[in-house]
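Below, in C-alpha cells: the form predicted alone, a single chain.
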Amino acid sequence: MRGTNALLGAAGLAAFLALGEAVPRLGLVKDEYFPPTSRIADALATELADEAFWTALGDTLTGWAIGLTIAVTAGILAGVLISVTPYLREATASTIEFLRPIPSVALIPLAVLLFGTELRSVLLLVVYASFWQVLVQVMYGVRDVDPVAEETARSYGLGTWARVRHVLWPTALPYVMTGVRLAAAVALILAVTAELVIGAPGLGARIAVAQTSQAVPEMYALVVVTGLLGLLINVGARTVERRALAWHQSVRGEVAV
C-alpha cells in the first residue's frame, strides 16, 4: 500500500514538473514571468554552489529554530499554568480570545520600528505566531483530564507535581504534539515572510532581491527551497510526534494501517 501511494506521488510530481516545463515553451505563458521547469533546476543549481545561500538559508533556520523553541516553551508552560488555575484562566480567557486573531504580519511596523532589520524583529513575529498554536492546544489537552482520573490520584495522594506528570501529561501530550507540528509550519511561514517584507537576513530576502533585480529563474528556484524546506519540517515535526505518541491509540491505529 505504501509503495503504490509513493509511486502515485511520484507520477503527481512528474506531472506537475512536466506541466511546468511545457506551459511556458507552448506559449500559455510567458517564460519572462513563469520560466520552464528547466530553467529553475538550473538556477537552483546555481544556488545551491552559491556560499551566500547557505548562508541565507542558515539565517532562516536560525530565527525559525530559535523563534519556534521560544514559542513551544512559553506556550506549554503558560497553557498548562493557565489551565489549572481557575481564577487565571477566567482572568485571561478575554484577553487571549483578543489577541490571538491578530495577524502577525500586524506587528510588522512594530517589529521595524523597534530592532530594524535584525534577528529581533523575525523572532517577534515567528513567536508572537506560534505562540498561540501550542498555548490553545495544551489548553484543550488539560480540559480533556478525565476529571475521575484526577480525583483518584488526589484520592491517593499524589501531589501537584505527580498529577502533572501521571495524569494531566499523558492526556495534553498528543494536543501538545499537535501544537508543536502547528507550530513549527507557522514559524517558517514568518520566518520567511519577515525576511522578504522587513530585509532581515535570509531566504525571504533573497527572493525579494531575486524578485526586483528580475531574475525571475533564481526567485522560483528560492521559492522551491521554501517549499521542501516547509515539507522537510512537516515530515520531521509528524515522525516526532509519531515516537513521542507511539503508546497513543491513535499512532498505533495509524501505524496498523
Contents of the next structure:
Amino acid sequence: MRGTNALLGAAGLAAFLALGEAVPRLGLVKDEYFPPTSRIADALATELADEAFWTALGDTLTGWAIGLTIAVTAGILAGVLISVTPYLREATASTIEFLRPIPSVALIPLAVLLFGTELRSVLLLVVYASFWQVLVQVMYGVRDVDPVAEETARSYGLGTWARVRHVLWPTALPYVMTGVRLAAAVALILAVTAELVIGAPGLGARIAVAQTSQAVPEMYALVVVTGLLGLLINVGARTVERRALAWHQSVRGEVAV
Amino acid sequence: MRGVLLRGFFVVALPVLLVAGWWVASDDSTDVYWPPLRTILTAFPDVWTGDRWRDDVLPSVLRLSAGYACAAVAGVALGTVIGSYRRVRAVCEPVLEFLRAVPPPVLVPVIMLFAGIGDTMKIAVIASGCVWPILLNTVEGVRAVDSVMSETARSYGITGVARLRHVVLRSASPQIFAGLRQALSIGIILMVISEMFAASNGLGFTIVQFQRGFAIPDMWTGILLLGLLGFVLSVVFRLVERRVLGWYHGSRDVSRRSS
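Since we've got the form predicted alone here, give me the form predicted in complex with its partner chain too.
Shown next: the complete complex, the earlier chain at its head.
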C-alpha cells in the first residue's frame, strides 16, 4: 500500500518534470520565460559549484535559525507567563488579537531605515512573524490543561514551578510543537522575503540579482532551492515533533490553525 | 453588570497603557526615525484621505480580493477532486508538497516574467501564494469525511451535486476555513510585496516611497494603516467564519459540555 503510493508519487513527480521539459520545447510558452527542466537543472548544477551560492545559503539559514530560536524562546516564555498569571491573559488578549494580524512586511521600511541590509533587518521581520505562531499555540496548549490534573497537583502541594514543569508543560507540548513547526515555515518565508526586498545577503538577494540580470534559468534554479529548503524544514520539523511526542502521538488530535 | 465592566476594562487597559506609553516616551523625541506619536497621528488624516485612499488603498484591496477569490475557488475545487480520489492524491502529493514549500514571495520575480508588472501580475502572485494552504486543507478535510455519514448519504441515494454540497463540502468546511485563514495573512504579505517590487500605486508602493523620500512620519502612518487593514480583515474573516461555521462551533460546544 505504502509502496504503491510512493510509486504513484514518483510517477507524479516525473510527470511534473517531464511537463516542465515538454511545454517550452513544444513552444507552448516562450522558453526565455519558462526554460525547460533540463536547462534549470544545468543552472542548478552551476549554482551548486559556485562558492557564492553556498555563502548565500549559509546567510539565509543563519537568519532563519537565529530568528526562529529567538521567536520560539520568547514565544514559549511569554505564553507560559501570560497563561499562568491570573488576569494577565485577559489583559493581554485584545492586544495580542490586534498585533497578531499586522502583516510583518509592514515593518520592512522600518527595518531598512534602522538596520539597512544587515542581518538585524532580517531578524526583525522573522522574529515578529514567527513569534505569534508560537505564542498563540502555547496559549491554546495551556488552556487545554486538565483541571483535575491541575487540582490534583495542587492538593499534593506542588509549587508553581513544579506544576508548570510536570502538569502544564506536558499538556502544552504538542501545541508548542505545532507552533514551532508553523513558525519554522514562516521564518523561512520571511527570511527569504527580507533578502529579496531589502537586499540583505542570502538566497533571496541572489534571486533578485538573477532576475534583474535576466538570468532566467538561474532564477528558477534558486527558486527550486528555496522550495527544497522549505521541504527539508517541514520534514525536519515533523520528525522532531514525532520524536518529542513519541509518548503522546496516539492520543492527540492535530490542531488546525 | 460588574462582570461586563471588568471585562471591558481588561480589553482596553493594556492597549491604552501601551499607546500612552508610546505617546509619552516619544513625545519629545528628536530621533528622525522615531517621531513623536503625536506627529504620526496628526499626519495620518492628511496622508490617508481623498485621492490617496482612491489611488492606493482601494486598488490594493481590490487586487487582494481578486487574488484571494481566485485562490479560494481554485483551491477548493482542486482540493475536492484530489481529496476524493485516493490515486490522484498519491500522484499529486509530492509535487504539491514541493510547491507548497516554495516561499510565496519568490514567485514575484517569476510571475513578473510572464505577466509584466501590471495588475495581472499582482493578482497572479496573490492567487498563487494563497492557493496552497486552501488546497491542502481542502484535501485533508475531504479525506476526513466521516465514513458513516457518507455511507448513510449513499444509502439514501444522495449523490452527485447534492452529495458534494451537503456531505463533502459541509463536513470539510472547518478545515477549509482553517486554510482560508492561513491564506489571508499570506495574501496580505504578497499584496504588499508585489507592490514594493514594481508598481505605480498601492499601499506597499506608497510606503516604500515615503521611506525613500525620508518622509518618516508618513511612513509610520502607512505602517499603522497596514496594521489596521490586517486587523480589520481578520475581524471580518472571523465574523464570516462564525456565520458559516455556526453549526460546527455549536455542535462542538455541545459535545464538549456533555463529555
